[in-house]
Structure formats: structure tokens, C-alpha cells
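One chain comes next, on its own, written as C-alpha cells: the form predicted on its own.
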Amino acid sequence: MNHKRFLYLDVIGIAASIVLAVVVGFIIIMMVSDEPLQAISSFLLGPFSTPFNLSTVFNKAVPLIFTGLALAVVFQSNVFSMGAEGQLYVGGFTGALAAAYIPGLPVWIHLPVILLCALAGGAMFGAIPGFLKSKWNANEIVTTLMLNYVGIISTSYLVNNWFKDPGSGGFARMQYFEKNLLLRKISDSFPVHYGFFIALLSVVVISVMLYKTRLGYELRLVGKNEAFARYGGIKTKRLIIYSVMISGALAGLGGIVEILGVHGTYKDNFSANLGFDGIIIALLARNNPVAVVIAALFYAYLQVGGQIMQAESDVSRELAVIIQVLLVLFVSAQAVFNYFKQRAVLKHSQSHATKGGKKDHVA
């Protein structure tokens, strides 16, 4: 009963945080805009105004689902990784190498090979901070943040020098991939690429892994109480590495799906902080894989709404960024509040149990 009550309170708190962030954003619009009603209307309704705008929301949500899912997995094991950005670049790069430089394969073999190479690249890059954490207890926040720069700068160097398309001019990119390797659109009128369904399939796989398998149970147990898990015979250090590798694999898969669905080749700096946005998605979703989809769609809706608002009114789309920042602050504050609330309830229940034990002893 307490678990259900906490769940309801959590949902209500997140919804209240969203509403509060949007309301504060609207107050700012009223203060800075000469046409506030037009700006608010464009922001709220613009993403739904045309099939193209709505499809843009779905396409922007695809990489956010992958990075949010990646961080939700690793957060559940109580490892606060911030390395999804670098893992996305490395996974996208290794997948792009397979797309551009493995010739002669039929599409139905070549495309899975590309996806597997991206998974492997992200997982191997993610294994580095996982190993450092398990072996020497290196702080994962520091190592993953620093390795982001290693991944981004290394791939940038390679695509600017060794793998740059000679015909790209001043643009740092690989050669364009064959068209049959690209992720097609659902239709011309609703151009959502099929990467969205790969993202949904990934959500299903991760949900089953987390809640229906021994590995998922052990990952969640380590996240809740590492000492208890170790006492129960679980090899916690190995599981920490596994969790970061799974997270890296998902981020890498998100990188190659974004490349195949949107860009058609590997471009330098193709990610607009997608890995860091994944932290916000995981926070909003409370590390629940299914809720990641809803959070990613909402976050993408804010981004598209900001772009349309800028195009149709005198308000810059940076206001949408302000709303996103406020959203993070409010949701984080709500998470801290729930943490202390749960601790208080736990202490209360323990004190009742102690009193009950004393009464039984006296009797």
C-alpha cells in the first residue's frame, strides 16, 4: 500500500513540476514579448499544427529514448554515469565505419551488422569507467565526464583526418552511406523514420531484462543495497561493469540510429547534447523504461514548440531551454523531497517495530 501511495505521490509531484516550469516560462513570455498570446499559442499548439511538425517531435524523441534508457539502466544500479554523450559518439562512429567500409553485404545482413558494431562500440567504451569504478572505486561522475571528451574529440579527429570524405569540402563527415542502409520514413506526409520502432523495441527488451530476468533483479538489488547484495552472494563489482556496458551499448545504438535516420552519414558534432539530455529524461521517468518514452516525447515537444515559437513570434527558442532547466530543477527538488520523505517513513516504521518488540518482551 505504501509503495502504491509513493508511486502516486511521485507521479503527482512530477506533473506538478512540469506545470510549474511551464507556468514560469509563460510568465517570462508575458514579460518579454509584445505578442505573448501568439508566442504561447505557437509554443503549445505548434507541434501539433501539421503532420510534419508532429513527426519532428517523434524524430527528435528517438535519440532521447535511447540515451534516457541508457541512463535509466545505469542509475538503477546506483552508478551515476554521465558518459552517454561520449558513448553515443563512439557507438555512432563504430556503426558508421561498418556502414561505410564493409562492402558487398546484402541489406538484411549489413544493417544488423551496423547496429551490432554500434552496440559493441558503446559497450566497450562504457566498460572503461565501469572497470575503474569496480577495480579502484574511481568516482564514476568524474571518469564518465572526462571520457566524454575523449570520445568526442577522438572521433572528431578521426572524421576530420583519416575518414573524411574528400568531396565534403569544409564539412567534416564520412562519405554518404548507401540509400538502402538508411532508415526509411513511414510516409512522405508523416516522415517519422523507423528508428522510432527500434527505440520502442529497445524499451521492451530493457523492461524484460530489468524486471523479468536474474540479471535485472541483481542490478536493481545492487542499486538499492549493495552491501546486502554482496552479502547474498552477488558479485557486485562485475554487475557494476555490466550496467555501464549495457548503458553504453544503448547510447551507441542511439547514435547510429540517429545517423541512419536523420543524417545519412557520420558528421562531426552530430549530437546536440543528446547524452546529457538523457539525464533529464531518466530523471523525469524515474528510471522506468516505459516512462522514458513519455518523457522523451514531452521533452522533444518542448524543443519543437520552442523552434516554432521563435519562427512565429518575437520570442527566442532559448525560452524553451529555460523551461527545460526549470523542469530539471523542480523535478530534482521533488526527487530530493521524496527521498527524505521515504527515509522519515522508514524510521517511523522501524521505531514502531522496536516498540512492538519491547511490548512483546514485557508481556
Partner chain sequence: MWLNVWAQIADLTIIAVLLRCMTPILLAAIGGLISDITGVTNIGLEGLMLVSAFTSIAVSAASGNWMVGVVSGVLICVGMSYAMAFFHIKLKVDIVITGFAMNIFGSGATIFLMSKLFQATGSYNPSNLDKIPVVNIPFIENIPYVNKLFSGHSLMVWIAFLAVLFCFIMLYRTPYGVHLRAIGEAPDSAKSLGIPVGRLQYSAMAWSGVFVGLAGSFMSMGMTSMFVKDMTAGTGFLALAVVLLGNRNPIGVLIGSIIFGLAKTFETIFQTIPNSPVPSQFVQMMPYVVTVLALVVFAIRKQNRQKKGLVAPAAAKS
Given for the second form:
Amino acid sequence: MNHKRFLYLDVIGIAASIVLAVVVGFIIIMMVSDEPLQAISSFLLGPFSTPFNLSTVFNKAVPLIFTGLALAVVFQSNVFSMGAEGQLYVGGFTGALAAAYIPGLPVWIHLPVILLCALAGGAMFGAIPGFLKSKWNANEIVTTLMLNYVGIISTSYLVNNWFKDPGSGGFARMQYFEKNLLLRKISDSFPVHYGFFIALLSVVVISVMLYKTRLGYELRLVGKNEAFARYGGIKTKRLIIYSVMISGALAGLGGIVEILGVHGTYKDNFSANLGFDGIIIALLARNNPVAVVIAALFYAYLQVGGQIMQAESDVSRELAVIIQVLLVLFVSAQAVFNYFKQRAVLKHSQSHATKGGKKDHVA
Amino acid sequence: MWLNVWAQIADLTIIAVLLRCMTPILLAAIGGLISDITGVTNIGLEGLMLVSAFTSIAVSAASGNWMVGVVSGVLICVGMSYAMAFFHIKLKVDIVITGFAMNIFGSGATIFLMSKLFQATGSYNPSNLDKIPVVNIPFIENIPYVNKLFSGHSLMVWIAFLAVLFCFIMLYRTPYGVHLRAIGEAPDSAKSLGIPVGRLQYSAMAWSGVFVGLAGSFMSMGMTSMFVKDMTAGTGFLALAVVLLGNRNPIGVLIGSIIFGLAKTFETIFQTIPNSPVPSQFVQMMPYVVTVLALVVFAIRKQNRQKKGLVAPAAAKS
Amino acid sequence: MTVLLEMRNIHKTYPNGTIANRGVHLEVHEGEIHALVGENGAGKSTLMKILFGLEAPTSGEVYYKGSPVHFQGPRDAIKHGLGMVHQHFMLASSLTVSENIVLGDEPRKGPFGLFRDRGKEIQDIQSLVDRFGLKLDPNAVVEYISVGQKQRVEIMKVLYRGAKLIILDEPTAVLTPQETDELFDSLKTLVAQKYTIIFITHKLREVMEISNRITVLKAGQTIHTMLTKDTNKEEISRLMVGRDVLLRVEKKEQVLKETVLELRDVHANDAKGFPMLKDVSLAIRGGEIFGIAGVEGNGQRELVEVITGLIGATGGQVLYFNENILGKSIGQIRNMKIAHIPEDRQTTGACLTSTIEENLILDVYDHPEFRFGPFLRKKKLKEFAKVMMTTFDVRAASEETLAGSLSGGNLQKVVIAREIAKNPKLIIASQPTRGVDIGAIESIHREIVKRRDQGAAVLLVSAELSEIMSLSDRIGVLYNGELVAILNNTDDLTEQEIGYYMLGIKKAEKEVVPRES
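Next up, can you give the form predicted in complex with its partner chain of this protein, since the form predicted on its own came first?
Time for the whole complex; same chain goes first.
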């Protein structure tokens, strides 16, 4: 039975889930708000109402694409890393150091150097749990969760004590980078920064890596069946480290792109859960790099919708968070999809049975 | 400053701090353990604790009775856990998504309700709070040193220890507990013997809610007497680490909680010392670094034991 | 003879159109051992699922003790006195033997029966142990007991629940010959006590040894039911496959070539650090099949893994064309034209969640002709996979089909295709026909012999003594990690003789060099 034939059912399932979540969300909004219609329309339509709002969706999606991609890669190699948050901070920090403290380079050299430093920082920090796992089989869920805090707190220490811009007061940050280092916007009316294209490029690179190269074949094989990969002569322990490092590099890249595209300098606690949101995005996208883009845009859309709702009505952003949670839950509800699929498959086979099962180009 | 630290160790203040610090970790870890053992890893501990912390302090302040507060915190937590179980078991949502959704929800919902109900943004600080009582044991409270060990601790500290015992008896001495352990490992086998796997997972999640709920209410009404947004700050994740580190066993979980409690204790002690030369971030990092180190030591030991053949002697051929 | 169970004219068509049963009759008498035989896909497991209420039959009736029944599921069937022991054990490994046996039906005590009555638990189990002679320690943790013991736990599970009719699905597939004998003894004890047994298998030797009557299924139909004493192996196999099966494999006259593999005083430990190979020396020349006989768990696994680099040795040398390959990586060894057909194709030999193509390209994907720098030449790889599938008669919709959806025989063909495709000089084949239907067994045997005739050296490890004896030129016997005998496979060599070595009763002077030819 060819499953591609039933792809449209996934689409129907997603649509049904969204409708369901939105209905539940509306009921909640009706209960707490005095102007529910305003709130609902702000939430749903707000992100599309102006080019500026739409561009915010894209900008918000950029770091999520990176972290979602980072986790899709490790998950495909069956390493359950939750470490993108910490890696994003460390990578962002090393990249920011290169941006703030390497003087006198032309931009076209400086920018790649910054990105490389971020990649390296994230990869190095990612290598720690990878090494611990491949050497001693230390549970990566625990090590990555804990190392997140280590990464966040130590970068916070460094930026508060050693690299703090004296002018930044209570809210620590580095000195602002030179303007020409920052990622430019597409246009003033549609201010999506060029980080979006770096993100898309990363998606292409990772897709090619996973599905068209030796490394990708080996990574996926290790993820699917480690014993088989080892038997086939693949150095599985080394690959686990590679995969966590690639993941860390992507998260680090996400960090520096966020800094160069949005913040203009390294700010303490700049991420706010981008790494954790990445986990949800990777899982929603079923670890498929291309689907990561869609999931990230969807997720960003919900966040922006919530903000607009907060600004334009009496419903606060936190309520949007709740709707967001419901949406994520419903969209990832396998049962809904299986229900549609089973019904279709059943019908399909029944129609075959009556026709004597001759040809199968019906559905 | 080292003198200062030493003084607190010597006069056993450290014990009181330790008990206070380990209680939420221990309770949450017991909650995590019971669901984990049935094959449902509850990553939503963090969010559940927040919900309970907020509910119990709000209800306690409104009703003037700590017990009503704690019970409602626990009930809400059980309800939320049940909802998680519904999404995971019935709707087949990935358990990690369910857990993170719970965390996001817990954080968002408490902040939303705090502003809606109390017009507070960062923290909620009720003036007339009936806290979880402190147990002073007559006679013992007057004996120096011994009193610090046994007297003057919050009731929840004792409940936490009882929870370990309860969990142990339930898992190993009742048929129900054996079923819980069986379904996590061999769900098909359990199913074929007529054990209702789904229903047991629901009940395990409910137990999880009970203990996590207790942990949450202790955070807002025992450890402190206020609710601060995102006040759990990783305690739930630490508890999750303790579950895995403690080898999914109540005694292991107790030992693990003591280790992390100690790390937290030093964090607390250092933070109270004025002009400490150790940067606060280093102290803050301690529990997490300790977890990673403990995990590595644990993993190395396991590996060595396997190499030396001390594990599984029964499998040896004569 | 009273009829205990009767299944009449069972038909089953699955919703996807597969027809699994098309008119099956099965009549089981009380107190007998009834063998149900048939190739993979003959409809045995569907029939059992219908019996246990896991599937509803499209048409047909089931009578138990004379009255029509429709069980609602295993639980219901158990209540009526039916019990099934599955081929793959369904045990919780961190629980104890007794916890597993009584799971779901624990003796209780205390208020509301809240607590386990562990005293009664042990007592109940002990009385079952005494009654049926199934030796078990109720307090042992299942993780640490042997395969044979695990099976006993499974049998105890159904006995504890009062089953009178016990169905065993391929019970000997995982057992050593000794354990098989013990199992057969227990089955005889059970039958003597009026228990009834349905024994599903495709090992004809066992059918002849243990059963009273035999029902043969083929392509979803009952072909014949007969008394065991009125038939023979050849007749059964003819009924099963519809043609005569070569039980003796045709081999060409042996042409020996240079020594391909030589082991000198090899020592090795298992994963837990126990010495499993002691002082093993042997030499295999091109054009020769060297069979390794032995009760499973006597070092066969370690022998294979040392040669293929999966584990290290603690001493000795492994020479391949006079070069020591100990310490080389698995990948290096694979690239030296050494083929390895591992004993467990489900986990080691294949990746079930990958496509057939991804399984087939394991050895070639990094060869220069199939890649361009770090990139894979997808078209060429696909072409390669297609060619392999036709050459080795792998039956599947396309090369994109998931390996996990293939039958045992087809999956093994994928493994063999991949391993043989590199034209190996040395083939290490471990249990190459385990769990494979008779048709596929034949073609696998032919392939191995063909390679030997073409000059490859073959190390064949098998738990089936008949397989070893029909294929090998020489036979080495492993006992307790030692190679206790190397015998020429001449016509006067008997199974009994090898059996003596396998059980450690006899020990021969070792002959390291191949025989003079």
C-alpha cells in the first residue's frame, strides 16, 4: 500500500486539528474577554494584516528553523538531545565575541568569521554530551538538559563580568556591533532580515547532507539501527558525536543569526526558550528538514498572533500561549490522522474487493 | 567566608537547608518515577509544579486554610496530568511534545491568572498566607543539635520521606505496583494477561500529579511564601534527572535527591553570605554540574561492573 | 478419544485483500500432542489468532469441548482453559520469575486484597514446579535467566492460569538441543496428566519425535491430518511444499585451495567479561565448508564476532591469507572480501525501518564508483539495488519497500545478496536458515555450496545439526569455548558421534591442519 497516496489525509487531519484547537481557544476567549471578536480576529488575522506583521512572523521563525533543524538532525540519529538552548547561547556568544572584538577586518571576511565562530562554539558545546554518551553511555536527555543551564549561566556570567558594555546598566549586554556587520532587511516595508535566507540555505544543506551524502546515510542508519550500522563497519560512536556537533553548530548559528538580525549585540538571556521550542518544531515536522520550515513558520505565526491580540484587545499574550499549546497538541495528535487514514484505507480496499481487486489506480 | 560556611555546617543549619532544598526535588522525582516506570516519561513536571504552586497559594490565601490550598493544588495537578495522559494515550501525541506543552502551558497560565486575578506581574505575595505548618517535636526541640535534625521542619519534609516509603511499598508490595512496573517494560505481555495498560498509565499519571502537586505547593507555601513567575527554574528537569540517575527506583531517587539537595544547599548558603568571592553564577551552576558529573560517574561504574562481569552472574555458563 | 477442539472450514480474508485461510480444518484430541506444520505464510499464525479471538474469521466455526465458542480475546480464551506460548517471549525482564508468572492474577492479602501475598505466590509456583518438573527459581530476575528458563516461565504462566490446551509456537527455535530435550520431557509429563498440546513448527525431526498426530497446512488450506506413526519426514515435507525437498545438498567434488582463514590459540570474552573462547585453533582452505557444531552458547557467537571484528580477542591470532586481522576495524575487515551473515537478521543483519535499497548498499555506498566526493550517486545505487533484487529473487514491490515488511525468507535473501555480492573469499554464515521457510532454505543452501564450489572458504555456524552435516566438508565441535573436535564429514560420521562431543562426553585429539587431499 503506497502511503504517499494518502498524503492529502494528513492535510485534512491538520486542518481538522487546527479548527478544533481554535474552537477551544475561542471558547476560552469568549469566557474571559469583553471583546472576543476583536481578540479572535487579531489573533488569527493580525499576522497577515500588514507587511510589517507578516515580516515579524518570518523573523520569529528564523531562529526556530535553526533550532528545529538542529534537533531534527540529532533525533534522526536517535540521540535525544534537548541541548539546543545551551548550544544556542554558547554559539551565539562565541560568534558575538568575534563580532565585537576582532577589529579591522573587511565585512565580507568578518561576517563569515563570525558565523564560523558561532558554528564552532555551538559544535564544541554540543560535543560534550556527545562525547559523554559515546564514551560512557551517559544518558543524553539528562546531560543536555543540565548542560543547558551550564551554558546559559556561564555565558551570563561572562557577559555580566567580563564583556559587559559599561553603558548597559542592569541589563547586561556587549557593546553594540558595527552597523555593517548586522544582517540587512529585505526592505523597509517588509523588514525580514537576511537571516531567513541563511536559514533556508541551512535547510537545503542539511537536507542534502541527510539524504544525499555518505554522512547522512550513516547518520540515519545509526539512528534506525545502531547494531546494524556497527555490523556494517560504520563507526557509530564517532557518528553520534558528529551528529550532536552538527546539531550544536546549527543551534549556535541560530544564536548568532538572531543576534545579528534582531538584537545588534549579545544580550543576556536573549533566547527565551528558542532551543526548547525547537524540540517541538522538530517533532511536529517529524524530523523532516523541509517540514521544519513550515512548522517554524506556523509556530511563529501563533506567537505573533498572540502578541497582536495582546496589543489590540484585552486578552493577554499568555492566553495566546495556551491556545498555542492546544494547537501544538492537536496538530501532533497521531490518532486524528490515523482515524482518517484507516477509514480511507478501508474504503480503498473495500472498493477493491468489490471490483475483484484488479486495478489499483482508483484512489 | 569559608569560616562562615563551616559554621553553618558545624551547627547543622546545613541539615535544615538541605531538607528544605531536597523536598521539592524528591517529591517531584517520586511523581516522575511513577509515571516513568509505566513507560510515560513526564517531561511536564516543571509546568505541573508551577500550576500547583500557584493554585495552592491562591486558594490558601483566599480560604485561610493551608490544607485546602494544598489539596486544591494537588487536585489541579492530577487533573492536568490526566489531561496529559489523555493527549498522549488517547490522541497519541508524542510524550515529549505533551510534556513541553505542559511546561509552556504552566508558565503561561500562571502568569495569565496572576495578572487577571491579582493584577500582579512578577510575583504574588499574599499578606495573610496560611503556610504549610512547621512540625516542632516536644522535648527534642530543646536539645541542641538533635533539634536541628528532627525538629522545626516543614510538615511537607516528612511527607516527602513518607512518599518514598509509600512509593516503595506500592511498587514492590502490591499487585497494582507490579502491574505498573510490568507495563512499562512489556506492555504486550501485560495486555495479553488482561492488564489494562492504558488505564494503568492514566492512574500512574494521576499519581504523578499527586506528588508533583505536593512539590509545587511546598515551593510556594513552605520554601517561600509567595508565587514568583517561573519560580521552579529547572527543578522539574532536575527531578527528571534524578529519576533516571536513581535507576527508576525509589531508594535511588532518594539518594539522588540528597545529592542535588546538597548542591542546592551550598548554592543557598553561598548566596546568603555577604561579599562572597565566588561569583553567584558559579554557585548557581553547581546542581547542574553535579548532575552531569554524577551521571558520568554512574555510567562509568556501570560500564566497569559490566566489564568485570559482576552484573548478571546467572547468565554465566559454568 | 474425545475431541477437545475443532475448527471447521475456517476462512479469513484481511481487509487489505490478503487471504490467509481458505478452508482450514483442525481437530485436536484430548491428551495428544498435535503438530501443526506448514511453511511460513501457510496460515498457521492467522489460525491461532482466530482461535484466541484476536481476529474474527470471515467464515467458519470453532468448537471447544463440543460447543461453539467465540473467544473475545486472549483473556477470554485463557478463562476457558487455552494458553499460548509465543515464539518471542513476552516477559518483563526486570521482574522476578514469580512476578511474571502470576502477573495479573496475583494471590492477594490484606484489606481489600491490597497487597501481594508473596508467600502464597512462591508456594503456588513451587507446587507447579513439583508437579511438572519444570525447574525454576521463583525469585530469580528474568533478565538473568537462560532462554530455556524463560520459556519455562512462559509455560508456567499458562499452567498457572489453569490452561488445559497449550499452544506452543515454534518453541524450539531458540532452544539448545539439551533444552529441547528437557522441553520435550516436560511436554510428555503434561500429556501424561491429560493436558493437550498443539505444537507449531516446521522442524520435521521434532514433529516425528514428539507428536501423536500431524496436520499439514499449505497456502491457507488443510492438506492432510495423519497419525505420526503412519508417516515419515519425506512425506510431510512433500505435503508441505508440494514437491520433494532436497534434504541432502548436491555438492561437487571438492577442490581445495590455499588456506584462507587460520585461527591460532584464540581467546575471547563475552560482553560481560566471561571467557567464552579458549585456545581455539583451526584452519579453513578455499573450496571448503567448515561447519561449527555445538550447543548454543558454547562460544559460537564469540567465534564469529572475533573473526568479523565485532569484539576483540584476549589472545591469539586470526590470520586471513596469512595476515593477522585482529585489531582491524569492522569496516576494514568487511572490505577484505569477508562476508558475514549474522545470526540475528532482525537486529544485526538488516535494518527493518530502512528500505531494501538502503539495506543492500551497506557495503558499496562508500565505494568510489557509487559516490562523488561526499555525495552518493543515488541513481547508480538504485540501479545496483534493482539488479541485486532480481539476481537473488527478492520478492517485493520495489527497492523502496521497507525491509521490515518482508517475510523471513525474503529478508534473509536481502542479507545474503548483500554479503555474497562482493564475491567474498571467506563467508562466515551464522544460522543462515533460522526461521526461514523450506523453499528459501533450499536456495540459501545452494548459494552457499555454489560459492564453495567456486573456491570460497565457508565457516558455517548452525544450531541445526542436520544442516551442518549436509553442507560441511569438515565439522568442528565447540564445547565450553573449546574446539573439542575437528572431524571429516564422511558418510560414516553419525549425529550421535557429534552429539558426544557437543555434550563434552568425548574429546578428540585436535587436528589443526586440514586433512591431506
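Given the structure is predicted, the values throughout are model-derived calculations rather than measurements. The term rigid core refers to the most C-alpha atoms you can superpose between the two forms while keeping them within 1.5 Å. Numbering follows the first chain given and starts at 1.
Student: Between the rigid parts turning between the two forms, which of 157, 36, 267, 142 is at the hinge point?
Tutor: It is 36 that sits at the hinge.
Student: So the chain behaves as two rigid parts; what rotation angle in ° separates the smaller part's two orientations between the two forms?
Tutor: Interdomain rotation between the two forms, rounded to whole degrees: 11 degrees.
Student: Please give the CA displacement of residue 17 between the two forms, in Å, after core superposition.
Tutor: It moves 4.2 Å at the C-alpha.
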